[in-house]
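The form predicted on its own is given below as one chain in structure tokens.
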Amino acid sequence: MPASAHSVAPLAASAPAKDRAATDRVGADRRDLLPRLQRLLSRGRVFTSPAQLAGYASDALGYKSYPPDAVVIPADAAELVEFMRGARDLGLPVMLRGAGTSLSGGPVAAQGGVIVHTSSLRHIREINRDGFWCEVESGVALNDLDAALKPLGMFYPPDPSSGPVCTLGGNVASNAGGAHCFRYGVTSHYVLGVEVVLLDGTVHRFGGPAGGRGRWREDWRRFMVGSEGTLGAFTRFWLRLLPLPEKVWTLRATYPDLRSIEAAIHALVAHPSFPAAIEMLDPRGVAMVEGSRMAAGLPRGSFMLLTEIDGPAALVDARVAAVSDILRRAGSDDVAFSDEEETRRRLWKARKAAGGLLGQLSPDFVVQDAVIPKGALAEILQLVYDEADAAGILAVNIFHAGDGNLHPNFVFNSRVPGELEKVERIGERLMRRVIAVGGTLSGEHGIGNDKAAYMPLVYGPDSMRLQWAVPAAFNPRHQLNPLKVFGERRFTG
């Protein structure tokens, strides 16, 4: 049955985030949880005071506050396995977190618990060159990795924005994209083993180096990418490499309107030069790109497009005319390009902080993360600042065109009464949208605690059953991660 024809009821309205954690605490005894997590880790690796736990209540959707009861952070893998190994007997839910930048409500102690930060698990243990793959452990920070590689000739083609602080741990489990992925691909792509460990203590390897095949052949690496920490503990991962391209073109074209610029991501994504990256940004993201230290010469009060081509020098030298010609004949007449280093980082850093910048307007915002056909592209985009300019909520959009990954951030302050409120609901009506269109509720940024209350706007209640019983199999009472991916996926204790 397809997902628009499921008879779905209105979805709740959610409480406050505060008096949800609240509500969903497991009533467990914590009074002795210090000293049994002592037993499991080494000195000074356990933090139980208000202010360590600070940093650990929300992931980077900040307006939403669940405080742990706990944080251990294991020296390496081997004390990660020691922690996991008694983890089912402390009674408390187990969430792993890496950088905190996961934008779904991913790495939270939604039902209290302990949180497992994996910041020391950041060795790249080996770089094959002659096979074109790395083993590195979960910790390990993308642009870290992008930068042992590069002087070897080779790359790994994800690259989400918050590349130089996000790791690959996190990018795995919420099968993390990018701005090239329109071309490269995900995350998933380039994932050829995972060793995890199991709530039971046990490490298990799922492919390595050849994949499937050689010495590791269980091939369950699959159902471990996106997962969200709902499954295991990751420790490494052997991933795929490419050769760095021979050369790079980067062109930025501005466009008075909506319906221009949709006309030139088609006829980018139809053509044979097959951009690597096909990226938009709006005339609120310029405004604030210009306003700040990033500027990039950009004329506000336009829409932004950002594309780039890459591979053999003399084939893509012969076709950057073409692609400028394309974007000029979409109607833009303020077409740029470059393949001087400086100028595309300067075009890219534009665009990847872009993000970052909306703290700047206001104390919280939401950023969504809906795929859709991109030929429902201006109609979704209108609909986000139809519903956003009626509730009086600032809409930005900052996204991957190239695959119809839309990232549209609403602005708001959850200490004003009602607007929280009205950006749910807001976010309730696109992702209504969205699946009428053929569309889905998460490109990269996972489904968290987020947007669990959409997943029936998707899947029937067999297909429901079908899901859940991939967790149930690896971690029976969701003890790890609860309240996440499905909304009353719960640990009872």
Given for the second form:
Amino acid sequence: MPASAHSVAPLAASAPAKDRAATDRVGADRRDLLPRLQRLLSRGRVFTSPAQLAGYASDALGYKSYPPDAVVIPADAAELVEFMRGARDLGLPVMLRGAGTSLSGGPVAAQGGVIVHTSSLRHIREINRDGFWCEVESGVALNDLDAALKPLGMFYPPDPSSGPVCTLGGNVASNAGGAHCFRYGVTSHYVLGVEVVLLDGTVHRFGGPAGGRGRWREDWRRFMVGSEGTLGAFTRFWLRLLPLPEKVWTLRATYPDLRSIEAAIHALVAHPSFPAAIEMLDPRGVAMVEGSRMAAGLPRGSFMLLTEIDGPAALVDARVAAVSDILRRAGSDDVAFSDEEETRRRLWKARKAAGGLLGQLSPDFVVQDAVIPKGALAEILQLVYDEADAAGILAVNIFHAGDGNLHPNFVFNSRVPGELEKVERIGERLMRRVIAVGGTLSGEHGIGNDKAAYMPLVYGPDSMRLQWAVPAAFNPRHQLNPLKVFGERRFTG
Amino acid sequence: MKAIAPLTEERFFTVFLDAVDGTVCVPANTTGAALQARVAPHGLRFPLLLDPATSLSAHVAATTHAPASCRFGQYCDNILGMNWRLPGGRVVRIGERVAKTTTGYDWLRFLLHAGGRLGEPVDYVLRLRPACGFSLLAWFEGEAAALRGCVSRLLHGGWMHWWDAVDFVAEGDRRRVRVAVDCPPGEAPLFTEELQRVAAAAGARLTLQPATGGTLDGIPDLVLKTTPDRVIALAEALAQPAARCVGLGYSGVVHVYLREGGDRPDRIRAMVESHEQALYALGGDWHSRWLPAPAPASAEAAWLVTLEQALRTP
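Got the form predicted on its own; any chance of the form predicted together with its partner chain too?
After this comes the whole thing, all chains and molecules, with the earlier chain placed first.
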């Protein structure tokens, strides 16, 4: 079946949800958990009733549910430190959690235990315009930081689509990216320093405003970024800032086939206008948007490409004609572009709406996060279509084409016997091919427990030994966020 | 899901050039000149070079940043992967050949500037950038306040993203601000006009010249890392004992170049002792290829034992 011909099914009637998980819980005695936690935290900051815990049983991948034994919300960084000092004696796993928007099963209680919600650590402590840095607590929401920076003419570039709610702690833990990372880079490019509490209760500052090693001989900050909550609890960060671009042009084009949009992407990434973002929505995504109340007027069956150039007005105004020519020469007769705020919002509409519409198609979805060399784009997308079509699973592709960062969303119903297994089989075949063409499992979501099963595809015996040495140094019993990154990282109490 | 069998052999990078992705894999001992000769026919460049005759690994061993880090980030953001020889002699693949990854713990950035204590690079996978076709070097001269004004205007405006480098250069009594530009030929007048506006606004004199070799400063003897707003003062403070200081404005880095002499390590040590506490207080650091690395801090000794066990396992 050609990619563009796939029909979009309406939302299936669903049976009541049931917990999928928690077969792996640690066998510690939980009877006196509440009073033990209450001794570590101030009044009203420990939650153990099922109703209070329900919202913490999964992340944004709702099809897996792992109810924790308790949730704690430390009042401030000092209380988080106190909690971590006592956590080792709890005999239970400890998971740090920001907004819970992870798409990889990152901040869930896969072995039960205590979730530490960082929502009280939300202070922007300092913005230093002359030094191009800011100091923030780990629970600050990404868009709150940007709102504080904008009046100063500054910005913090990583921009995951969960920006209105996701926290910087989650961003640093998963090395988050976003639409504009093609030019600006991901979170690890912007973390100057990390303050972290280890399970032995020690507090360490790795780096700081200057972004060096500080008094340390080695650069331990590098292990902390992207460590997915497996090494320590983050309390604050020092982040690098940039001046806001003066002007932005947004360009949108549609293409009749995969080869022509691939040609457009290849031409854009090599162009001296250095686009900030190159995003793509496939025909199944277009059909999903156009069949919804968020319809943006895109031709059915088309591939949509969205790109942005930003910079000084004189520069980007001089470049926009050349960029639109690239889009046309690659085979589009439908190129729209604007530098006007409202029109730009309309051009972005389909791309921004697509992620939220997946839930209208079916109760569950799995999103992969593979990154591939861009020369393999058409091949890998065709593999996604072929595998999904053969299994009768809808696959919608909405992704960061400039980075080669694919996000095939496999839409399914976990209550239909066998559907999840089909999706998992597709995922394994896809990941094997991704690795074979020189790609990697995750570009910005992290491994969590959702992709941990694929890690043996990546690391040979020596490099796997190095990988395991990192948690062995900081969290040898795997009490922090067990079963994540590597499925064998199991806390045994 | 059925468990996937672990790999029984290491995967390695092989030498390649991917013109679509803008990546190349080359031996780590490749010189800057050889690298540029390899990638230039594809309209690409690796902008973080300091000395065309020196190997890439010597660049990385000496410093974390180059002048073009202002626009493109540090070495560790532009070296995507590597084949790495462990202290025991075995080679492992570290990192990826794609620009984005959050697959596993970040050994790449940890090892890259570890000063040879934890092994050495065999091959690098590098991220390349389009070579835009026109290069220019701008020199601003004037009073101290004028030069500070130039740097502030160059870094805080919307053009900041498009300067390859904004450097404060102190050499003897001479102080200058250097800006490197790489742009399409048709855009050169726009860049030139902006540079002229900056000079006029700050009250500085501007000289434009072809960029050939312009930011190839050589491999520094001492590198200090501070915040961007302290770069000029630090470069000024070190300018007298040094032969030349180059402050990389946005990166917060000062590259120090000394006259040769048997007492060079002692001179470096004296400079470090004057400034290290102030650097550490900001989470900064220093590094010199002429001095041994400091001893590990007490807390990191135990972590290092664990890592070194893994690194040295035969």
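Here the rigid core means the biggest group of C-alpha atoms that line up within 1.5 Å when the two forms are laid on top of each other. Here the structure is a predicted model, which means the values were calculated and not measured. Numbering follows the first chain given and starts at 1.
- If you fit the rigid core between these two forms, you'll see the Cα of Leu347 move by 2 angstroms or more.
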